Amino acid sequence: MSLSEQQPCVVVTGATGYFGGYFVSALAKHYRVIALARSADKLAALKAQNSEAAQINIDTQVCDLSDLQASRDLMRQLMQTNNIIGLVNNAFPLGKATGFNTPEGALNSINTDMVSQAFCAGALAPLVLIQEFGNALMQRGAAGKIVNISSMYASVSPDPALYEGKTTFNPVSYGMTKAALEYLTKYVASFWGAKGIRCNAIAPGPFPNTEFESENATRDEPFLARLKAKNCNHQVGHPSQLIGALTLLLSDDAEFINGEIIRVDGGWTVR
């Protein structure tokens, strides 16, 4: 069976994170999904959580995006053996290693290792995966869709008032990396659009993880109330509210959407 005869496939990075789990479950209804994450145990749990029908459409691969050469090699191998038509760059290490919620991550003290780790997983790894994805498709004369998961903090800075009296905060490494990812989105669209490769980004607003334990999870009700009060909708988002934009950008209905940053933020960035 040739690659073009296989079921269309989408690669999702950061598949076991707060967004990633919802992305994989939703996309598995329409595509075969290759879920990438660092933990084999979490990938196995992700597969087990999905319905029996969805499990048929979910494959998993352990991948540490901080190892750029290994990530490149894996993506090249996947492109050679699967009919991959979509790539979702969702992964980002939200933890102390990149400056989140630790005094060392504050603006006056954040070190270059934290920023480098953020850039490696959040900007350099997407570049590497995009290169392998695009080069393989263009060599075959096939079309493809890339969706990068950005953030409202690519275009606006966090409000310091949100974090007054709190030990949690969003470090500069995050917004710097997401701004780079948005530029990469536009650059890929500009240079590869005529070759059949569409590249867009989704920029979520306040989507605090309140569902499972992680380094960046929160159940701080006063903090959540501050987030809601600052937003036009007076709400915070849930990952299920990103699925519409994601499925649209991966579909043929978005054929004339290229290089766009779709903000799903409840109006956070309009004022």
Ligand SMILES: NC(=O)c1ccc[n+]([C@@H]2O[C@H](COP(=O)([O-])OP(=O)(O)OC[C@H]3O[C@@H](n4cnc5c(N)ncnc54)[C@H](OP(=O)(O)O)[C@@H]3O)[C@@H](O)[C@H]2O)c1
The other form holds:
Amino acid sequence: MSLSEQQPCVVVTGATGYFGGYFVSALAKHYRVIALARSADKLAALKAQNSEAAQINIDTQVCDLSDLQASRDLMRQLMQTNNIIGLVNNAFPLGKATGFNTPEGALNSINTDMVSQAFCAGALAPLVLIQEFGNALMQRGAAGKIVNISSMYASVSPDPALYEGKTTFNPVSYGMTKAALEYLTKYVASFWGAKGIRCNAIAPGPFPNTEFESENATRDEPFLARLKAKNCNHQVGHPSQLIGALTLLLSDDAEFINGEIIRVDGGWTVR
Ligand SMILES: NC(=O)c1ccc[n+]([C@@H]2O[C@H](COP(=O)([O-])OP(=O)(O)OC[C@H]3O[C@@H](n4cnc5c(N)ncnc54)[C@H](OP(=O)(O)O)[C@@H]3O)[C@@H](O)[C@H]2O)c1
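Rather than the form predicted on its own that you just supplied, could I have the structure of the form predicted together with this ligand?
Once more the chain from above appears, this time first in line as the rest of the complex follows.
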């Protein structure tokens, strides 16, 4: 391994998305980051948008998580050639393919292909990456930290009143997948905790993307107002408010935190 490959490194999936950009910039201050996403152009833009100093710490890899074998092969190869100590499973296809923002995604019409696609990239791919990450570390007797990005919708259903008069909403494929991801989090914590692999999740509340174009961006002011009004603190979140939980869970300060789901939701799930 070269000197840079020996540096402690964290793999972040969904690195080019709304959360991913903030995650990568924050983590590049402490670790080498390997940023994964489907689009090479967006990965290049992600690297360019960081300072020159941070860019040194950011490597990128194109990876479509719906191809499970290719994702497994990539993770295995990355584990062999880098000192990877952390894995952040953050990617999710928040678009029409999984039932978002299309009338077809409604409960009475969503098709099983949409649910399968959500489950594949959002739960099976994290399992595959976790297997390669954990197996490689355990072979070396090394410790590791996994952070899965879940959602408030793993534990509560969307409120239909939020979506009155809209044809866009959060489909059932999403919460089903996130509930599975939270279960996976606890299972990994249970079986691999004694081997030094910690696995936790962050369950963000409402963090509507109002900053850049994506399939899931929104500028629907009445909807944003409804989201805010429903939350305990009458606010929606910003990705910068997730960085504290993320860096804590990846750090040794969280040595005794394992199998935890940290809710960062302004209180959404308390009622
Ligand atoms: N935003 C919210 O309100 C919110 C709330 C709770 C939880 N979350 C969770 O937080 C995470 C990030 O959300 P976000 O708002 O940042 O989403 P986003 O802006 O839509 O970004 C999604 C990211 O995932 C990648 N991705 C999607 N499908 C992929 C696939 N098949 N293979 C590889 N990469 C894929 C995208 O890369 P490409 O563009 O290259 O395809 C992109 O980098 C997700 O797990 C989401 O469920 C979000």
